[in-house]
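Encoded as structure tokens, the following chain is the form predicted on its own, with no partner shown.
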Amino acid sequence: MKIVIGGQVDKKEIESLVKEFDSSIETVIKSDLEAAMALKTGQVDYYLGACHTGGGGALAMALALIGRPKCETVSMPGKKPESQKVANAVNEGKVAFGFTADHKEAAVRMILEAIKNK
């Protein structure tokens, strides 16, 4: 599995915490434009950004380039991640996810486990 990471924040961290949850998974961060195209064109199965919004500079590029069916905002301001609803999309095909930063220790957690269970 191939993840991209975007977005606008913490980048390295969210790499790292994909790397503590499973060291197997390739990861690549990029741009929120570059992880945005890497994601349509196929070289990577997923996308994983984080702003302070969770859905505005965390999942703007993949939203334009691959449409909202395939993104979720997992947590906003106010709103952590709840793991049915990361569930949910995930098995709904959501293959981009967008999170606040002070939440990306449960996001990241939570879309790989809900990936891993698909």
Contents of the next structure:
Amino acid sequence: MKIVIGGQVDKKEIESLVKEFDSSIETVIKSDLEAAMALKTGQVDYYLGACHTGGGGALAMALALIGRPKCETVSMPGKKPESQKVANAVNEGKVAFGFTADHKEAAVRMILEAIKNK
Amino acid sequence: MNTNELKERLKILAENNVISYRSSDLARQAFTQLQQVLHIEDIQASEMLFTHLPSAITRIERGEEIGAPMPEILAEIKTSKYYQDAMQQTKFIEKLHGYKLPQEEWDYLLIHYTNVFQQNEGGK
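Beyond the form predicted on its own, can we have the form predicted in complex with the partner chain?
Entire complex below, previous chain first.
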């Protein structure tokens, strides 16, 4: 499995969280635009991105390039990620996930667990 | 990011209905204004602000709300020497928008603008 880290902030930290969860997952860090293109062209399987609001810089380019049905805002300010909602999103075939930087630990874990259990 | 890169970014977002064309136009005006204030063409680390800004305006147009930023971040930016510069730019956005910005959106813009001023060390 290959994951691209896009979004706007905390990219290295998100990559570390992915590697901590499963070191066999391939990761690559790109700009939000390049990351969304990598997902669109099938170079990677999933997109993760963070910003301050969860849906702006984190996911805007993925929303534009691969479409809203394939994207999920996992957390927003004051709205923590919920494992069941994340699992539902993954099972529905969503492949791009945005979240707020302060929720990155929980968000990354929930997304990766959901993918693993898919 | 330079003007051409901004235009390309806004074009992708607007054509795919992630942001409105009105917010795209507003973001271009805000970018030009910031270039003039900073006296630079290429504004470093401005992608986040100029993705957030049209997203925020679009959110407001569509009646979507957002939670407030963390108080710790707001407290931190108030200590920045660029806080007043960020305030001026946010006032400019409100003027361009033509309506009072929701407090939460105002605060996020302040955070983003302060960050960009810091990244560019206030310009030349």
